[in-house]
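In the block that follows, a single chain appears as structure tokens, in the form predicted alone.
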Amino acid sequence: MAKTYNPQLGREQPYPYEHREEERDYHWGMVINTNRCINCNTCSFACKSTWTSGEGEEYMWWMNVETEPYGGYPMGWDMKLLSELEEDQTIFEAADADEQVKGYIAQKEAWEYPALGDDQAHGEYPRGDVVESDLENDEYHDIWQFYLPRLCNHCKNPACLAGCPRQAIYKREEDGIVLLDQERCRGYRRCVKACPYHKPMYNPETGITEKPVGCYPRIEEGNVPRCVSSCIGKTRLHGNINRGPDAASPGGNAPGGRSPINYLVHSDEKVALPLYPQFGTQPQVFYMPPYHVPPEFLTQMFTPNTDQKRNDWPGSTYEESVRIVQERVRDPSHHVLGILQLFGATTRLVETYTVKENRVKGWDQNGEKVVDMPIYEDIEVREGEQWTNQP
């Protein structure tokens, strides 16, 4: 195999497919806020009602919800391959000698329960007193459950483009996105097998696989995914997560820099964490964790499965990393918070940005202004007619 250096590990890693010299200017990407999402599942029916909605699509939920600790969609989707990798070691470095990648085909069961865990929490309600947090002194509810939206993370190392051997599944030039040939589609499976998040999936009406497709006509146009303007909770923000500070202007009175998602992810304030980066595969969607949760669940969730720390996260440790993250996600800097305005504010793709005093903007592809919000709403207090029930 081909090595590649995987950011998000810091180190490099075996991929079957020797990467481009340089980094393509725009990749798809999406940060999500769990700290807002409801689990009110707009976003997945919107993606369904848009991509999912015929024959032998009836289970494809390109886009879901999960509840954590006890959801998954396949049921055990996640606990399942990660048992079978040792400390440090990706799906293509775990492959058996005759296969490219680690993975698993879920079986039938494990797709009847997409709403598993929506009823449950962790831990048992206390009886006596009422068990409070304390965040600054790293007291955690006993009680706790938060949502996770999933879909195709559009890898920068897809597991299943590695896992296909008709070579039907390809990384489009403009923009990253992951797509399947189905021209050249056999129905082998061998996807559905590869992908750690199980979100290719196999049609048995047409003989062949579907994965999500990340919204391409919409994203062509210069307008966000279906999930990403249907959320009622402002949960999610999209654009290109390759734009770093040094790109130049897209135009007109736009300026250089960042991307909004960028800086989340990118910049030395980093606020956004790839879903389990140990499968080797670098995710492009990134969560913004629960600064609700306890620290140790989410460092299995969204940190290299290894004591020792090569990447260039904040902290001397994966687990002080996430506890750096959720107090940064919790308490939001005035930079990150006007960030966090331009989520939901427009359906077209923000390309760039600027924060001010009380003010962001936000540039589209074309350098077309398409956003300017306050970061702080006025607020007036009006003094309303005095009822009373007196004659």
Contents of the next structure:
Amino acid sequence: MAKTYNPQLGREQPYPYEHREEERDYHWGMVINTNRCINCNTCSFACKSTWTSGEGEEYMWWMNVETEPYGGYPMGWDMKLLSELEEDQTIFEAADADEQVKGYIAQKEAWEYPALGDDQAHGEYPRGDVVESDLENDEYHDIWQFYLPRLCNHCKNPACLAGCPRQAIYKREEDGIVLLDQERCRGYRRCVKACPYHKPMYNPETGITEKPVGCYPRIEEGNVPRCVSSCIGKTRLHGNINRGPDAASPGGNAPGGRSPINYLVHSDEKVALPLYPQFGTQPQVFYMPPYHVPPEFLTQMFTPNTDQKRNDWPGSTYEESVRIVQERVRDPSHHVLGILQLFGATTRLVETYTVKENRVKGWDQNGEKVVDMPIYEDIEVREGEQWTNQP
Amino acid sequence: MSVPTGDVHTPPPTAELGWCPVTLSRRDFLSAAGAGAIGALVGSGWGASQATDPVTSVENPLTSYPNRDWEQVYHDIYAYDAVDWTVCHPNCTQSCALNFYMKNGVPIRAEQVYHNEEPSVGPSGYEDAGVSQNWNPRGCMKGLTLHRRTFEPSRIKYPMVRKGWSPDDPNPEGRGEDEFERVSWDEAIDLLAEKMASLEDNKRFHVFNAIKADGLFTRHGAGRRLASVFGGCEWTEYDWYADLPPGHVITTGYQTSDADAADWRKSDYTIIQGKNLIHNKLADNHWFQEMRERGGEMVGIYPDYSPTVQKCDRWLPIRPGSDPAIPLGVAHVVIQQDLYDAAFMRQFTSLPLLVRDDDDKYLRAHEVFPDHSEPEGEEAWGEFVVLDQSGDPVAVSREEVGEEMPVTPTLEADTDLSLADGSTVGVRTDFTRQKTNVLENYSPEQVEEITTVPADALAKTAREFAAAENGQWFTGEGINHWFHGNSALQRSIFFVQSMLGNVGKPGCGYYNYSGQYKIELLDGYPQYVNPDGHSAHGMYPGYALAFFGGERLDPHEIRGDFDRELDLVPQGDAEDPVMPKGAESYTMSKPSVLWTMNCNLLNQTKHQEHVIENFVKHPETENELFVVSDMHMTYSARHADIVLPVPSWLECDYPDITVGPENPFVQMDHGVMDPLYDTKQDGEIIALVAERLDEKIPPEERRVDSYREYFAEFLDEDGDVTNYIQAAFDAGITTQDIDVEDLEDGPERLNLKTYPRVPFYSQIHDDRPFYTKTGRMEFHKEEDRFVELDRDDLDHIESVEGTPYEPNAKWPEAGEGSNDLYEEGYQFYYNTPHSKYRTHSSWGMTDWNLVWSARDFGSVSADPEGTERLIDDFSFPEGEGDTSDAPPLGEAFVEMHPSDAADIGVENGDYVRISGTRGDTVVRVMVSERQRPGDAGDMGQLTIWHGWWPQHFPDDEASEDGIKGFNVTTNIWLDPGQETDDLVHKGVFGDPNVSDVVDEDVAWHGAELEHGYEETVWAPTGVNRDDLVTVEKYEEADWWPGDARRDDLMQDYIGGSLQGGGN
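Given the form predicted alone above, I would also like to look at the protein as it appears in the form predicted together with the partner chain.
First the chain shown before, then all remaining chains and molecules of the complex.
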């Protein structure tokens, strides 16, 4: 197996295929602010109504929101794998000799309850007490839940791709979207088994497997995926995760430099973390973690979860990374607050942006300005004595 | 390890992987109605994947792939041939514009409308309404399944008449059981018109429900218009369903007033009490979360771990129904620690006004000053009296508020005052009265005793809230639905907010966000629904349902008048004494004809067994004809005599408009597809009835020259119903410059004093009076009824039933007594909050919404593995005994704390019977740590999310009546405090403060303050939370996913230590 450097882990790891020498200029990426998420599943319905309302697809929710810690579609999808992985062991390293990836097939009944555990909280009812969170004093809710939107991560080390014996899964050159060739697939379900996020799904009617498509017909037109544009909680921002500080202007009057999601994920002011980076797939959906939830759980979920911290995240341990990010998310800087205004402001894919004083602007991939809005808005008062707020 | 290539041998998939491909449902639900058409269309690209192709080697699929032509598959699935848009506006009060993507004339998906953007090719978006992009996007998952709802098996396909019904012999016993007969529209209209024409008294024609979120002009708003010209009555859901918060009217004289959602994020401290805002206001919720990003703190007060608690910095767990004590405890801290804004209190509240000790009336100027003459006339309330800083009395009028106050009055006084007639009377200021009571009875420690909320946490919250610059306080349906929660609590929150100056300013206030009061924003609306001075009589539904069935409810009991002290008198055309004295303005007319539109009355009604057995099916019911217009064969439609099918919004011929209370928009919808069935829109049905009434009623007996004329735009060849909309727009200042045609391109913003809308802005900034007698936010109430009920000052009062303590009593006495029902073993609170996947009962049968709303018990498989279900296929009657069926993809459940479940030997997934004194129902149990356990205080809480259909509940084998559902144990309570003529308030439409200034063609020009009953403003609310129940095991039912979540693996997972050797 080839070796590849995984920056999320801060170390090399095996992967069946060589990486390209240079990263793509453009790579599909997403940031989700879980603190804004209200579990309305509008994203899930948007996705399903767009992509999986056909025969054999009844059970498929490529996009779903589950309530942590009890939710899970398929049931317990992450627990089983976590329990079988050693510390600091990716699913590629844990694979048996006759396979590329360690994984498991979720059985039919595990898929039958998409809303399993929905809105269940964990903890003791506070008899005679209150529940409180105070980040500065390391105090978190002791009865808690949070909403975790789940979708294909369009990983840089995709496990589905690694697992496919027919090589019917590939990563698109232009945007990194991971696709499953519907004509080439024979339904072996190796990808269903391999993907630790359980997003490839087998269609029992057609006998082949389907996987989320990253809304590529929309991406190709410069629009964001359905789960992003439909998000009424404005929890999401989609864009080019690879656009760093040195990138040139996309055109027009647009500034060069980072994409807004690259800032949230890769700048010194990191506020968004990958889901289960320890699996080793380099997922490209990043989560602004819930700030009321105990960091122990979040460390398991959003960091490499090793004793030794190797990557470039803030803090000296991964739990400290989580705490720092939680604080940044609870009390965002003006710059991050500005970027948060871009969430859900437009269906266009925001390639570059500026945050200046009370104004945030965004430009699409053609360099056209698609967002221009104030961060703080004053009240407008109509002059004239006939006007009233009471009619 | 070698890189695998494409030519590896084919593994035997099913054997190795253990999952045989099986069809997921025993009945393929997509084959039903048009849903199959959607599936087929979207799935049409799949044929290609069956083709074989030579296996070619792929060098490195991470970097390149040889043949990508197949990608066209998803382009084809994504493709559409047309886009049209409309507005989704159910009774969630939000109203969201959506694009529908069409293929072959069928909507295949919906997307929210953004600004002038591709692929939002529809309307121009919100930007043109003069707001920022931050309003993007709007429209939740319900809007995204409008097309699936349109194709549901539960649709009513043609007009039907119940076989057992005839105009002369209604035979009500057969309701809900008889077969239906398909009839023509002509026949259905004729039967209805004939019955209306034969009424002795036109007031016995009742329409339910016109003032509502959906359909203001061309839908059931036309029903209100007909009731107005015909002289009938109208019922509304707003007061009946207890969304109306009377405490607002009592304090401000105003129905309810809420800020635009865009104002929420300006607050730096929010107290949210009993409102699950994150699930009730989905489209505009982000403003609320943004408040936290901008430094806002949030404290939640709930009996259970409401989903909103996860967003709160602090959760104060409270005993259900004890909410009114909370603001009094906050007030205690504010007063005792001198944290209040005395200037604000002096300028804008009744707190400095003197109140007589002898009769609890506000002291009037003419009683003190010889040169003031006694006011004359009903509307003349005289001037009031304050003491200046030297203790001398000074007269103030209701207009002298704010900077116009003639003196700086003292807030506190307890003294004797010499009156003009030479006598002496003891007086105290309103503030002294409230302060004395609060300091004596509502210390944080005393409030802890009432509420179980720890005193130190409450005091800390109070201090922080007082220190905040902009504090806002939200309550909602959860508390409005308690007998005292909907007035006592609200009055006391206003008291706190006024002491802190948190009224009339951005980021401040006290809001509810419940219900249909939004109609006031369309202030030209009366021009349409009350044409030419005709106005339907208001009618409170609770009266009809309680008193006009065969057996009647005890009028004292349902008013909480257990000692039977209220003076009840005959009223309206009732034969028994059923109204408290002094409520002459409350109409009570027998609903011989009851026609519901856009409302599932019998599903949502409280005390369901009584309503079905006595109002609906009793041979002596006063209701002779029950007409239901609906899209779906609801529980109500199943009990109708005449069933009239209406189109979904997607199928509508005529456009209609909508407004919402937490956004500033007016929007217009219109259909996007051809109707699937033989349906007619409400407005057209009404028009046809009106036409037939002209034929049946001689001109001299009509109340207007022609009923048809009022609906001519629906019927004339060249008619244009948007003329009705435009005429109403022209008659309202919020819409005066809006052209209906412009709405075809997208939303417009209403013309209001401020944007975002901040209630009472003019009161605080322009010194205009509140809509009370005193012109101020009134805390002490001098009206006789309040004094008589000992509710003239602010207090916490125990529930009339939902309490272990002395019902309907104040503390500390209440705590010393106990509730007999509790002693008999009824020891659970019963909570019925709103589900996010439904709006009330609508979307209740929409497949995806049902699967998700059933949570753990929702499955895409009708016959899921590893569990037993006691519910059957859902069946919807059609004509001649036919049915349309659907697989049971979800079922209702009750949430219950694990320790309470253990007490009755119940595990997750078992079935229980919930019993109250008024009925019982069987339902599945979801054991949930979120629920309040009995040992947290006194009683546990059961939660059933409201809006389930009866089909979602199993039959109770021991039940004789077969009536089941979430409303069987609830009661029709009537608060006599809200049945009185003398409370002063503003009418729904218009602002009396400026009614002389607005143009004469504005519908409310010249409007004055009103008093007494007004539907949706001042009426008893149909509270339903004051309900004690008991629960017992009904049947065990294995449900394995529940067990799987309780094992050791789960515990390690939650603790963050699942991964081997992690931290």
